[in-house]
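The chain below stands alone and is given as structure tokens, in the form predicted alone.
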Amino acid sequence: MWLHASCLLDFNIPVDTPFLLMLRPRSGKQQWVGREQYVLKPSISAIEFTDPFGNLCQRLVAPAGSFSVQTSFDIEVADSSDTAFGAFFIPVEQLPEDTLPFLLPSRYCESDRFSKMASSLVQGVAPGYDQCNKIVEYIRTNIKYAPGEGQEIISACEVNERSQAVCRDMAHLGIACCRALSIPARLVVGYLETLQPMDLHAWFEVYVGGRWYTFDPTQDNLKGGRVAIAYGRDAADVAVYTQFGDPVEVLRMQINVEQISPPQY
């Protein structure tokens, strides 16, 4: 399917402030960017680079006063998310090198503290995809998805002690449990066409059967219509904006995603 997506960020900047932005989707096997617009107001210079996870990042200094970032794009994405029950576990020594960072404990995914829990959850389940699915079932059953409730980022250990959480934090718990089983898992931030209320969304992917597969503890049925903006070990790697120095006021953040007809460029 083709989607048109946009993001508007309005800031009140007290003093000139350095920013790192991560708002541009990249084309790949699961999505293709057809048209894109990226507008900074006031217009200022920015430097783009690619981070260690392949994300497109923009570096700039926002001037004092009103400052806005507006992005929009037409993008072709899958209309359904692949499932692969029975996809096999890959031993660590046979994994591609670029998946190895996603095996290690990270700031918000303390996988070294979930070995016993993860093993108990998947007891008797075939190694690989089916284990990951069992972990997601546990999260969905025991933690209520509460969009808009979590402004403070919390770790997997903290999530596991609560009865409700936002998408990002539920994904952290899934990632930590999968890594505890030596299955590479990474956080994805982006857009989901059917999300209500509309906002940025987070889910996670695992590497089994020779490729990455999507898991989303917030959804009863794994939906397509996903636009990936950034990949990382956890939320520390995938902030859509990071500002340095004194705090800035976010006046507005507006996300819109809608299905469109295939464009005729």
Second form
Protein chains: 4
Amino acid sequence: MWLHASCLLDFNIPVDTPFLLMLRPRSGKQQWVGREQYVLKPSISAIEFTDPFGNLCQRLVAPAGSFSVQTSFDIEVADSSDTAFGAFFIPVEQLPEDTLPFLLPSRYCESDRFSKMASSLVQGVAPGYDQCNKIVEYIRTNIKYAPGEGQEIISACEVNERSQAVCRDMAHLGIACCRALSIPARLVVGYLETLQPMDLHAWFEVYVGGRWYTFDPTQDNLKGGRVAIAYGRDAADVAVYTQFGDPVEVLRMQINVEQISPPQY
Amino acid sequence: MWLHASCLLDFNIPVDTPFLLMLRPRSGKQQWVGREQYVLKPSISAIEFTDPFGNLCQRLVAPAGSFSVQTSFDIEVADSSDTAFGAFFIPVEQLPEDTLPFLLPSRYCESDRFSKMASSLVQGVAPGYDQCNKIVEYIRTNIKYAPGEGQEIISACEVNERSQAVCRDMAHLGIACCRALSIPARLVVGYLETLQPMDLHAWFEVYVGGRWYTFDPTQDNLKGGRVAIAYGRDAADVAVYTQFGDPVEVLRMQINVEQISPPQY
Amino acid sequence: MWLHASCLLDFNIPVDTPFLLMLRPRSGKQQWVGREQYVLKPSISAIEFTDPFGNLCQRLVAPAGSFSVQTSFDIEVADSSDTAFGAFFIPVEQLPEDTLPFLLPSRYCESDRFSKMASSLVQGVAPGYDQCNKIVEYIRTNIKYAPGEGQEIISACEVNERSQAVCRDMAHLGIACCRALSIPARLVVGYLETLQPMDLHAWFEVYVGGRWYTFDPTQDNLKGGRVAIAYGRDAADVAVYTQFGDPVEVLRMQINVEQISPPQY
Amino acid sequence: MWLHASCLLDFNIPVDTPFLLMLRPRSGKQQWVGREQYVLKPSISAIEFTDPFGNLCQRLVAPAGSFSVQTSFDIEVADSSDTAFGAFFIPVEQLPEDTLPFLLPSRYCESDRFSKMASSLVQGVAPGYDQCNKIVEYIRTNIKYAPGEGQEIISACEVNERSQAVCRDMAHLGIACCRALSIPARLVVGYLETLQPMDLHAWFEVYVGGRWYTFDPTQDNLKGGRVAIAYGRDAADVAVYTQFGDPVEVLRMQINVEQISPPQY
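Got the form predicted alone; any chance of the form predicted in complex with another copy of the chain too?
Whole complex next, starting from this chain.
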């Protein structure tokens, strides 16, 4: 299906402030960017680079005053995400090298402290996809999805304590548990067409059966309409914007995603 | 200055044929992509990746029949390319690691066979930028710029023998001579606003005085309006399209570049 | 100075267990490996790869039973680590790309929660090296160096709560504070000649004034005799061994480092 | 089998000269380095880095006068190289990304000019391993292996013209033909236990059936005892030493390889 998606960020910047942005989707196995627009107001110079996870990043210094970033694009994405019940666990020694960083604990996914919980959750379940699914079912049942309520990023341990979280932090818990079982897991930041209320979204992917599969603890089924913007170990790697120095004021963050007919450019 | 540029490629494909394409400019130090469009007809799935030189590449299998690729973008680029007479030679042991591959001989730049010629050309010239400039002056004087006449890619040695070449192959000769003097040099493929007749363009960059500088043997001055699409060791690395298997027929290749007002999206 | 260093690891392995090892020092700016030996008993096949931080890693599956890893090497290292009081802070927008991952919070360095503490510690101190030095002085004064007492890896937040830590975790606190000031900081795992009691050691480096500088909260002065084995964001990235699956028993871990005469091989 | 191998390089250096060296084997799928020694005389500082192909490289400035490099190591390697008659051709669109650079023409492997020859050689042969084998048989029959006679590196085209070559250049011809058939092919520089006369050796690998396979046009069978030192597109990438500036004098290059009992360190 084809989507048109946009993101509008308005800031009030007290003093010149360096930013890292990740707002340019890549074309990849699951998505093709047909048209894309990236506007900075005021128009300032920015430099792009590819980070170690393959994400397209922009570096710039936002000038004091009003500053806005507007991105939009037409993109073709899958109608639904693949599922693969029964897909097998891949022993660590056979994992591709580029999946290995996604086995290690990270800022918001303290997998080193989830061995017991993860083992207990998946007792009797076949190693691999089904374990991940079991973990996601647990999260869906036991952690209250509280969209919009959380701003501070919290970690898997903290999600467990609070029993409620936004999508990103529910994913952190899922990732921590999967890694604790030696299954590579990574966070995805992006958009989801039918999300209510519309906002940035986050979910996670696991590497089983020889490829990455999508899991989304906030959604009952893996309907498609997903746009991946960035991949990383957790929210520390894939913030759509990271600002340095004194905090700036976010006046507005507005996401829009809608299905469109295949464009006839 | 802001440019609108487009590239239209029409092929007649006898049998399904794999392609590598490099047709998506990156935002970088010298250029910012404001809007971009990438259309494949028929609409088929493609996968993007970043090659070892940082270029955005697309892989796809063109289906038998008519196949076209249309890219276009609005881009802000520099009004003129920097020059730096006197910029110093950097001893090999102090070069950044990522410049080292650009010291070695490559398919179309047989720098291992240009020591004598390069040394002789730059006799008495201060090491660094001025040597590169001298080499480009030599090429401009001694090799006839024959745009459009050459299709087969030829190497620095062959350019020397034939004494005429297209822009890409003149750059090959410049690169070979600079590398023979232990100066990193790389080919750039892209567009140049005022090129006559309009076509794809190629030039080269050298690493002296701590950064990359532009040289263009086909142009008298380094006026701006340049859009870099891809960087590489030579034309083997940065073909805008590489097809595998039996040759396909190129029906049309049409480039357009024009200056525009800063867009008000 | 020349050092001979060795590391002996003896395990009791209940069931075949995958390992990642980082036990091969690289020759680099500060150190040259003259001779090296790496022995696995029983002799099993291992595969080496370079991780995203440039560390040489080994993957293997340790067979059930007794398993030992012995590495040793002769290495030339600096007599003392450079200091650079006054070395300036580099604005984020001018940092080299490969330093950027070391600005972000990581598993054991929750820099996103250290803004207040870090700002308060360095009040009135010139941005850059002197800030880092101030932070290290604070740690040296306020956190008790408790070598050998800690086994579980703890994070900067936890070090702060407990007020005592091993070298690695003291470095975590230093890193978290430096990153909170937008100074890239990374953990180094290695050996230190005169360490008492001899053990693996860990310290950290910060990027100021255009290069990486060493800080070691456990040592009064930066005398040399340091061997770097691996660099990373924190201990999650640079464990000398990471094992997957059920825990194995470490029977012995024995480090030895001694100064030697320049070898006459 | 276990081998002890050594390489001794003696130079007479007229003026301080920058070098790139590739003389440190990596442990990998096929080989494990048990003990290694690397000696520079006089003892000067060198910096190591990993090149884009994963090779361990050393950079240094050789001081005027006598300069020698001595490396030696104990290494476990396979008893024979795998063969795989019937292993299938992998369509370009399914090749792993990191094999793609090995499809392109390079300095000494002008695959863009070998389509006709390659197609004609493999007429009627099943795509994949068997094609490569056919090409190697052709080379073995038609190009005279003239070890030690050639010093200047020559390209596939030149090998074809001269009908005799050293191992490295025979490999260049094999690589050019395989790439012309859209089969990734790379040069390997290393040692071969039973080579007569003993010298550095070079052969090539092709990617078919999902992995790299060894071919050696100079040897009748793929007996083992091979040590890979470096991988690259051709000899331009994997010179064991590359020197910059005016040529230096090589006084001696001595290779020794012998089988040993499994070492009991």
